[in-house]
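Shown next as structure tokens: one chain only, the form predicted alone.
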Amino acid sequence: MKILFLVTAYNSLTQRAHIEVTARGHDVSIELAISDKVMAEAVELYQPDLIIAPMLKTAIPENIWQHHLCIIIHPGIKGDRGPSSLDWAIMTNTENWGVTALQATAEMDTGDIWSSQTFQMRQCSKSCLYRAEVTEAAIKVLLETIERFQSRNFVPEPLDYRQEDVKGCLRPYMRQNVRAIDWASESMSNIIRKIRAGDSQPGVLDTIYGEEYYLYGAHEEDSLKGTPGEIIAQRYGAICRAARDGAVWISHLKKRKKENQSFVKLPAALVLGEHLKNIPELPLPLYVSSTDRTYKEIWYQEKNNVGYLHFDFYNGAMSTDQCHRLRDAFLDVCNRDTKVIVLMGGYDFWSNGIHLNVIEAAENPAEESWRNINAMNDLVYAILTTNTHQVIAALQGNAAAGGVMLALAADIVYCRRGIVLNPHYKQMGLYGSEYWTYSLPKRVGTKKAIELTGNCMPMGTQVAKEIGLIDDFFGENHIIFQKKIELIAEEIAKNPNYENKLTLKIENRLTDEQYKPLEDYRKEELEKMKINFYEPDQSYHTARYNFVYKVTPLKTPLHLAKHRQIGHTLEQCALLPSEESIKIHYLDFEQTCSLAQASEQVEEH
């Protein structure tokens, strides 16, 4: 069946809906809502037989849906409309919460329902709760309302608010007057409600020392105090304001558009700078309970052998500064009395590689970008080189780019069921880094090795799998991944082969090193990374510009829109480069295989 996907922009959804409906055998091809005209164009060249709008801003115009079956996936339980419903439902603290397959109409919101799923909600920011509960149960909603399509004999229900199980209602934009917080008189809990409900977008507009931002990353704090309002503390870029009974860090600010200048979401003493001159710096020790409540990024627990450390940075970016930070705690935790270590990751995202958004905002852009890639190296060179434990890459949640070459340092590579990753850098204009031309055709060989890097389409757990990205998916939540997980570290530590899998380990890596070291690959790379980041061609400060201030794109890229296809080559479409520009040095043999058997393959490859 062809289906084409209506879209204000390929998120974190699309890509998971275009993943799972692509892998039950139907063509999907998209078209960002850039128009009216754009989208009439896209129906008429594509002639689908259902057009799904998994993620959209904008309505659907009339002489489309008059004409082909429409389905609009809210994010909302039955009978809830308006643009603003996981805002309000965070807000008036709901506890359970839902997403419904709507047909489109003249009225928004308001169409046949086709399916509808609800859940639990958490103590959690929007953001965190649309990639994981609404995303989950988007997906059970989008494909049950395909499977009903295809039997043609399923009714959809109206709308009737007369029905016990419609308990939605017609909700408006939320603006900044309802967002706004009162620290004076405010709970820290409500606090926090309201900075969630606007996280990632639109923020809470707020003053601070006089100017005008929008806040982004809420945690609570139950032992600092201070006057309601006041910045009280600062850690690692998070600044601390006092609540009533309590107090709340912030983890990122946007200054508020002016005249014709607009801003970038950043650390938030990065954006404050020397007003925070005064405010003490207050480092938190790694060795900390996951259950205090503060704010922390990265943090390390231990049990029977096992070390688990987690970094949860925020949008899954990783600037210089985390980098070093991660690489220090890693290199400290390897030194600790015990056999394996977990690389968690957060529970949003396990990493996107370089953090844009800082690069972005440094005074020499190419200079801080240079810095940040050669940290990421450094983290991803100390994990490689590891030969005191097996480790261990468990992917809660979504990884791209470098974050997923951070992913393929480790012996093991286990993912939680659902999470799209993205292999590939070529989008922002990048070779890539991070050892990648050594541990991606290690795992799944040079020609696989150049289609991920080169085709910019995102991948699924199951394909990961087959393919040998990963080693495994399981756990249908967070909460079975990270169970199941323990199970298999502690097996792991306990393994009375153990020492000789670690002997093994320390040997393939001296063969490797032997066969071409990785500085080798380092520098080879970041010759590259060099030309992308200095030379005139600008295509990767300007991809970098246009996704850190989001640019509506003036097109939808041909490798996602099949419709507009023809008279373009695979090249254009796909974005695949060839063989001699990529230069991949490959090196795969099985565990116990000479050095010269290893020589043989690679010739054969």
Second form
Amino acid sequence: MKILFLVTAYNSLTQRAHIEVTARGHDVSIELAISDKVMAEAVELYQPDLIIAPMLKTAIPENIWQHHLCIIIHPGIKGDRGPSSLDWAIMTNTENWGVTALQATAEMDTGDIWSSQTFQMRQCSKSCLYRAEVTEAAIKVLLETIERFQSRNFVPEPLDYRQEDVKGCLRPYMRQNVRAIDWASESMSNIIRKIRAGDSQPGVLDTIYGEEYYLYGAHEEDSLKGTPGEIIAQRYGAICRAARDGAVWISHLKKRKKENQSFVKLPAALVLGEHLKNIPELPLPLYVSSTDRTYKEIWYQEKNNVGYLHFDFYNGAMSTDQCHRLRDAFLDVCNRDTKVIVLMGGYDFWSNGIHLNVIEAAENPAEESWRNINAMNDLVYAILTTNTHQVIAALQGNAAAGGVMLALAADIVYCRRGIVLNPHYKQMGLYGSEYWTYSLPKRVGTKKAIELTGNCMPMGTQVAKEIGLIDDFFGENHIIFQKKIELIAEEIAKNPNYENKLTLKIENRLTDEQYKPLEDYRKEELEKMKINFYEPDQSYHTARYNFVYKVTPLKTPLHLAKHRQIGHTLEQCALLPSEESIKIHYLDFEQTCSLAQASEQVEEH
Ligand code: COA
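Provide the structure of the form predicted in complex with coenzyme A (COA), given the form predicted alone shown above.
Then the entire complex follows, led off by the chain already shown.
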């Protein structure tokens, strides 16, 4: 079937839907809902059998839904209506929530119901819920809807509030007056809930030291106390604010837009700067209990000869400082008397590479990019050259760009079923580093490495395993995944062949090193990155600016909009705007690869 996705953004849910629907043999094309005109144009050009909106913030124009079946994936239970569904579900402490596939009609969210799923709510931020439970439920309703549509005899259910299972209602857009926090009177749990309901967008508007900021990244604190509202501590960029019955850590702030000047979301301490000069910095030991309620980014647990290193960075973005701290922590745990180290990443994300927001806010973004990529490389190098342990990368959440390459530094890579991987940099106008020119071709071969980094498409766990990018994937949810990881890691640790395997790994690394030293890969990659950061071509700086300020693209990239590819060469479809310089650097890699491939073939014969 030909299925057209109309979407506000090609976000993680849309990417996952794209992967799942394509895997079932359907032909998918995508149009960003930039205007009614382009949506209508897309329909005209593609002539789809079915239109689906996995994530759409605007209405589908009448002239489209009147002539085509359009399905909206709504993040709410049956009967729920309005633009702030998840915000209300979190704010009102709802126990169960859901996702519903609705037919588009004149009135928003009132169309016939094609499928609906429910799930148990978890205590977390809106976007964390979105990337896990909501995404899983959305995929189920979307696939069920397609099957029902194909069966041709399914009759969708009209919305009828008299039905017992229709429990939702129309709720308005959640305004800031509903989100506002009264620090003097509200409890810690209330404050946390309010911040989580608005995280990652739009945030809760609040006043700190006389300025207005949006708050994000809330964490409970049990031990610290102070006058409600007062900032009492800071830790690795987060601030701790006292509440009536405890305290709340806030990891990120965004200054309110002023006189047309926009700001980006940044670590709170970076935003508040000098204001915090008398606020104590309270570092946290690496070895804390996972049940301690406090703010922790990097922590470590140990059991049965296995060490688990967690790094839960907000949005998976890793600044220079975070990379340094993680490398130090990794080297530290390598000194432990264990056999296996499992890199756990975060619940929400594994890693999304260098911290583009912190770079954007730096006085000299090129310099900060350079520092950040070098810090990332130092971390990756430490993992690649570990000769004391077997290292497992356990990806609980999505990974992109350098974040994927970070995982490939481990000896074994496992993913939670259903996560999305974006093993490419080109969209950000970057050649990329993190020793990817070593680890990616080593896993998938040179031809595939060229394809993956060149075509900028997201990848699901099934395909990632098939091509050897990862070793395996499993776990319907995080708990099952974590349990299985534990079992596997313990098996490796107690395998009688453990020492032999470790020796073999060290020997393999030595052989690779003799063939071409890691230092050379790094040098070559960084030469290209230097051009991306410092040369007059602004592809990277422009792409980064657009990304952090969320500038709406002027058109759907050609590699997504199949219906717009006619008349364009394959190369044009794969290329993204203003990417000539990347193309040139990228060709260097292709040439190096084909030389390597040629010599591999000579050796084989
Ligand atoms: N630096 C800073 N912030 C980042 C980030 C990075 N490297 N990668 C993602 N984020 C932030 C986004 O700005 C967004 O923030 P917000 O929700 O607070 O506004 C959040 O993480 C989620 O990203 P979003 O794009 O909305 O989520 P997604 O899951 O739909 O898409 C990606 C995921 C990975 C495809 C997309 O975020 C991406 O392309 N990231 C950049 C990767 C990259 O180029 N890294 C640098 C080179 S190593």
